[in-house]
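One chain follows as structure tokens, the form predicted alone.
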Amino acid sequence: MTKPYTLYGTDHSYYTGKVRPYLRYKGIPYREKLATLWQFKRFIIPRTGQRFIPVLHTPDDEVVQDTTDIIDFLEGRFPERGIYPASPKQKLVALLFEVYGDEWFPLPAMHYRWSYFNEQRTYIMDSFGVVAGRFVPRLARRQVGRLIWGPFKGALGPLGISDKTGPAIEAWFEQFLNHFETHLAKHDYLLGSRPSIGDFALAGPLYAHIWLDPVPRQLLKDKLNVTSWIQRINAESQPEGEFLPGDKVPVTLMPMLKHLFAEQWPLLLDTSTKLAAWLEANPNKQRISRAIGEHQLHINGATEKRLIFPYAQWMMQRPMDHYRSLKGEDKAAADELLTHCDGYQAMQFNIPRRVSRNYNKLVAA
């Protein structure tokens, strides 16, 4: 029998929520292991650097950090049943959605677990506190948890969710659920039969988070397709599907996608800009610090500062290096779509300063 690969993560945790779906998907062998503090302590902290799951170690002693990483090695080590389409749109659509469930989608994600937290208070401090341990009694995990959750709950400014935009980012999401819900009635996934890495991105906020808080999740109460979509990216086992033939991408893709480029892109451009100003003012750093300063989000009207995060500029990086690469007839098929979904001028932005990621730590390329 294969020896498993081991996943660090929890339950409620957004980025486990992203890699335990693909794993299942798969059919890669693996035992999940609870991200107590003890395995933070012994492990995950030795090991990574960093005090971030999900965390893959392999069967070979190998450890992986970071969700994209972990899923990029992984499709390198078991290439069938494979979460990147092989034709240019719809390569190009898996590689913006990614981006859209990461770096976007903790916006609803924080904004309901952490603003709504007395309407869900033993949820969350259940949830947060089982990295206590499970033997350790339950009021015991509850004091710990409390400990713990306020690091997160103090992420809603530092993200630019507040009074403001609260009302803002709620409006916005029950529009996204209502076109995917539309989207869904047509197609399993994203692009077809078949996950792509866009489907398991979002798979990371809406089951994690809104799938398994008690508040938003009367938000799918009427949603009966992203609730069977929920449950069958999540399922132990899932036949292979296909893409779509063609390089077809679904009209009803377009309403997510001008979205994407209409709100998060000019905040992916401005950290970007802001980012390359910061590394010209500090050559000798060996590192990217987390955040680099302030800007402000935009969003369904609603105006409030946040950090700038530079990781996202590296996962920008990732469908704008696709498109860079093609050429001939596959440039025009991705320009033609770009245009239908209001990117088109978006993606002709060069990259002042490109970043890459060394022993999980982000720095200048």
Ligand SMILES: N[C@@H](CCC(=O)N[C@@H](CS)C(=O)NCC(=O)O)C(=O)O
Given for the second form:
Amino acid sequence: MTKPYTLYGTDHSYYTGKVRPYLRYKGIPYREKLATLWQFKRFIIPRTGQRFIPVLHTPDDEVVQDTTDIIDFLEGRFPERGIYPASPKQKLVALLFEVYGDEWFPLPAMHYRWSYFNEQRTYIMDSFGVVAGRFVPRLARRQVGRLIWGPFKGALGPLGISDKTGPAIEAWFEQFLNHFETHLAKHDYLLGSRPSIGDFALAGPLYAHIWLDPVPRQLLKDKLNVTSWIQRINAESQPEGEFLPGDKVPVTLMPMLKHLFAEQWPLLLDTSTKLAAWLEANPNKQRISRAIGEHQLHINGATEKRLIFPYAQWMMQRPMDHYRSLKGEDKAAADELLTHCDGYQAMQFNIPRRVSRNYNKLVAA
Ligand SMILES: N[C@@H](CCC(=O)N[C@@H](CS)C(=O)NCC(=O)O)C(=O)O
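Would you mind generating the form predicted together with the named molecule now that we have the form predicted alone?
Let's see the whole complex now, leading with the same chain.
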């Protein structure tokens, strides 16, 4: 019997919620270890140099941190049931939804969790308290939960979530749920009956925050297709499924792609421009800081300042690189799709300074 992989994470963790359904869909033998404070000290920090979850530990003692790296590492080892479409347009759409799920959805996820803290206090204390360890008594767990949630709650300001943008985030997110609901009436996943990297990226926030947290879960009451999708993608065993034939991209995805290009993309392009200036000004820095100053978030008519997170450029490079690799008919097909979702101009941007990850740190490429 093959030794299992170990996934360090928690149930209410956004990014663990991206990798867990992936492991299940692929049928990769794994067990999940609760990322307790003790596991952070004993394993996660010493082996990754970071305080992030999830972390993958392989049976041959390799350690991989970051969901995109974890998934790509495993795709290399387990190529069957691939989650990247081979065809040009679908692959582009899957990669765009990955950036959207990973880098835009912290807005509704963090907003609904922390702006409604008082309404959800008991749930949050308990779910964060698990990191103390399952055998620690409840009251002590809650004390630990209190220490842990401080920094997460404090992430609202840096992300640009405030009294000004909160209502706009909610208005946009309800539109998103309507669009996704309509799409899922016809399709099991974004691109057919097989989940892609884009589905897994959306699963993180939609399961770990919107579904698990008591307040936003109310939004799913009449969203039966989205609820089924959350259950389907998290099921222990799933049929292999297929991406739609002929590189078809359903029109029901267009409103979501249009939104991505209208509101997330400008933020990503500005990140890229500001990062290039930062690298110019800091030529000797070994690694790129997690945040490098402030810029403006625009969402549904509201504006707020937020920190600039250079990591997001690393994610944006993925669909950009794929798009740049396309030639001839493939490029023409992708251009037609992009024109339909008002993303053609956006994708012509030239990233001034590329980044890569080196031993779990973001560095200039
Ligand atoms: N881009 C990373 C993000 C990982 C991440 O932010 N994980 C959260 C938990 S869901 C975390 O560990 N946050 C700790 C922190 O922000 O310091 C990934 O894809 O793995």
